[in-house]
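A lone chain, given as C-alpha cells: the form predicted on its own.
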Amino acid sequence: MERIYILVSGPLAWIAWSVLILGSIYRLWQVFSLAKQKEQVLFSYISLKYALRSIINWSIPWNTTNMRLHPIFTGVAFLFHIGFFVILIFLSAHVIMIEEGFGLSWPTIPDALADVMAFLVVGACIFFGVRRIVRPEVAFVTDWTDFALLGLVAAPFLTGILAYHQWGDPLLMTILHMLSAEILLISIPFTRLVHMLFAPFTRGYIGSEFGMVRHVKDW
C-alpha cells in the first residue's frame, strides 16, 4: 500500500498536473484559433470595460435576473463553486504539498471550516444530481455523462472527508482521494468541466457584445 501511495503522490501527481496545464493551453489555443478563423470580427469589439463589468455582475449572488428566477439553484451553485476553489487553494494539506514541492506557501483556512465546505460541495453535487432527475426541462437534456461528471467532481471531496475523519482505512482513503483528484485534473481540459477555463472569456465576449454593440446590460 505504501508503494501505491508513493506512486500516486509522486509520478501520477506530476502527470496529472502536466496534462491539466498542457491540455488547458491546447484547448484555449484551439478555441481561439477556431474563433479567429470563423468570426473575423470577433476580436474587433472585445471591450475590457464591458467584459469586466459583466464578469463582476455575474459573480455576485442573485444579482442577475436569471439568478433571481432560480434562487435556490443559484445559492447552491455559488456554495459549490466557492467551496470547490477555496478548498483546492487554501486547504492546509494542499498548501503543505505545494510548499514541499515548490517552496511556495500562503495562508490556509482552518481544517474544521474546510471539512464543512467539503460536506457542502458533496451536498451540492447530490442536489445537482437530483435536480437532473426531477426537473423535466433538465432531465430532457441529461444523460449518463452528466451523472458521471458529478461523481467525478464529488469523489475527491467525499474521499477527503473519509480520510480526514479516518472513516475506513486512512491510508486507503488518502490514496483514493489523491487518485480521484488526479483523474479530475486530467479530465478538466477534455470534458464539459473545461467551462471553468472558458467561462471568463465567454462572459467577457457576451458582456462586450451587449455593452458595446447593443448598449444594454447583460444581467
The other form holds:
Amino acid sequence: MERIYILVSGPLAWIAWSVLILGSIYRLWQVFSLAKQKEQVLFSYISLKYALRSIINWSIPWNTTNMRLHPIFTGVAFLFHIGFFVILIFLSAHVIMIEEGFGLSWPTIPDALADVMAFLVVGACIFFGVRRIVRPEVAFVTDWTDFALLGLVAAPFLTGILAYHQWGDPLLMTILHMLSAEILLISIPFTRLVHMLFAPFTRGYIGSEFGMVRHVKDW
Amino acid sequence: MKERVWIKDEGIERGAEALTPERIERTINAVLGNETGARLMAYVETCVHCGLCSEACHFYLSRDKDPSYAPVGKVKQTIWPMLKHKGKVSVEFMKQATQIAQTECNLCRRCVQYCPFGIDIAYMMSLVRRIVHKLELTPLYIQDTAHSHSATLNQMWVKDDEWIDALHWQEDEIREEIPNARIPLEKEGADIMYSVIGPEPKFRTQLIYQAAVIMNVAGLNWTMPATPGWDNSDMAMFTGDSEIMARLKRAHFETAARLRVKKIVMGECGHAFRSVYDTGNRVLGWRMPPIPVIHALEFYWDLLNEGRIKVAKQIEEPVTFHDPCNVVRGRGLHEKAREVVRAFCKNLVEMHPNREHNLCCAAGGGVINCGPPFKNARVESNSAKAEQLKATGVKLCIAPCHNCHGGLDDIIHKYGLDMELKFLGEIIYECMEKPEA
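Rather than the form predicted on its own that you just supplied, could I have the structure of the form predicted in complex with the partner chain?
The complete assembly is shown below, putting the previous chain first.
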C-alpha cells in the first residue's frame, strides 16, 4: 500500500501534471495553428474590448438573460466551478504539499469551509447527472460519456471527503483521491473538459462578432 | 407533442436518388476537411451538451419543447454523426439533415446568445446546408431562387428591361402626387445608391414608390442602378452556395462602385442586409463592406434626426414593433427603430421578449423560400410568436423586413389574429410632411 502511495503521490503526479500542461499547450497550439492555417480571417474579427465585455458579463452569476431563465442551474453551476478551483488551489492540504515539495506557499481556506465546498461540488455533480436524466432536452443529447465526465470530476472530491473524514481506510482513500485527481488532470485536454481551455476563446470570439460587427449584446 | 413529419420535397427526393454512400462520404469530408478548421473543432469539443440553448429556439418552444427541435438537438442530428462516422452516413440521414438544417432553423442566432460558451450553432447549420448544396439535396423552391440569382443576378427572374420599366412606372405614379419627383437612374456620383430585393419590382412596387417619395421629400442626391446588381437579396447565402453568393455581392458592390456613390442604402429587408453587411463582404475578402451599407431603419433615423423628414401626423391606434433578427441581432438597430416608430406612432406596445432577444418570424434564413411543401410545418413551428403577437392586443404590427412580413402574415392567418402588418416606410410615407404634394 505504501508503495502504491509513493507511486501515485510521486511519479504519477508528475506524469499527470505534465500531461495536463503539455497537453493543454498542445491543444491550444493545435487550435491556433489550425486557425492560422485555414481561418486566418477569424483573427481580424477579434476585439479585446468586446471579447472581455462578453467574458465578464458571462462570469457574473444571473447576469445574462439565459442565466435568469435558469436561476437554480446557474447557482449550482457557479458554486460548482468556484468550489472546484478554490479547493484545488486553496485547500490547506494541497498548499502544504506544494510547500513541502517546492517551498512555495500561499494563504489557505479553513478546512471546515473546504469540506462544505467539497460536498457542494459533489452535490452539483449529482444535480447535473439527475438533470441529464429528467430534462428531455438534455437527455436527448446525453450519452454515457457525459456521465463518465461527471464521474471523473466528482471522484477526486468524493474521495477527498472520505479521506478527510477518515471514512474507510485513510491511506486507501488518499491513494484513490490522488489517483482519481490524476486521471481527471490527464483527461482535461483530451475530453470535453477542454472547455476549460477553449471557452474563453469561443466566448471572446462571439463577443467580438456581436460587439464589433453587429453592435449588439451577446448575453 | 406532435411528432415531426419528414416532408416530401421534389428537390430533396430527386437529389437523393442520385446519391451514393461514397459520394456522401466524399462530400462531407471535403467540406468538413477543406472548409472548416479551428472554429468547428472548438465548437464541437467545447459543447458540454448542457441543453441550455433549447429555450432560445422558437421551434423548440412552439413544438411543445420537443428536444429534437432544440438547437443542440439539431446539431446532434446533423454534425455530430457526420463527424463521428467520418462522413459515412446514409441517404436517409442526409435527407433528414436537409430538412432540419434548411427548414427547421432560421439561422436567427438567438441560441448563440443563450449558449454560455457562445457556440455559433447557426454557423454549424450553415455548414450542413453547404454539404446539402454540394450533394444537390437543396429543397426545390429555394434552389429555383438560387438559379434565378445565378441566371439574372436577381431573386425573381426579373428581366433587365422589366426592372427599368418598373422604376419608370413608379416614377410616373409618384409624379401624380409630387409633380417634380424623380427616380434617378444611373446617376454617377450620387451620394446614395438605393438597392432593393427582387420581390419589390415584382410584387411590392409600392415600397419603391414610398421610398422614392421619402428620398424626394428629403431632397437627397440618390440613384438606382439600371443594370443587374440592383438586387441586394441573396438566397444563395442560405443554400450554402458560396460561389453564387460571391457573384451576387460582387455585382452589387461593383455597381455601387461604378456609380461612385458614397453609400448603399437598402430597403426594409433583413436577410439582404445580412448578406451585404456581414456575409457577402466576407466571402469577397472584405472584412467590412467596401462601401458603407445603411439599412432602411438606420436611414430613416438619420433623416429624422437631420430634420430632413418631419412628422405631419401620428398614428393614433396602438402599434407593436417586430424586431427582425438580421438587423437587430445582426446590427443592433432596435433602439433607432423604436425612436422612429415613436416619432410616428402615439402608442408603441412592446412584445416580450423584444429587442435583441426577439423571437424570429420563422420565415428567415431561407425557410419561407423552401416554399409550399414546408409551409404548414413552418407556421406550426411558431405558435410562440403568435402568442407573443396576440398578447400585445394591438391590431397593427410594424415589421421592417420582407421575410418577416411573409412569416408573420402566415402566422396571423393560421392563428386567426386580427392584425395588420406594415413596413416602417409605409408608416413614414403616410405620416410625414410632403410639402410639394
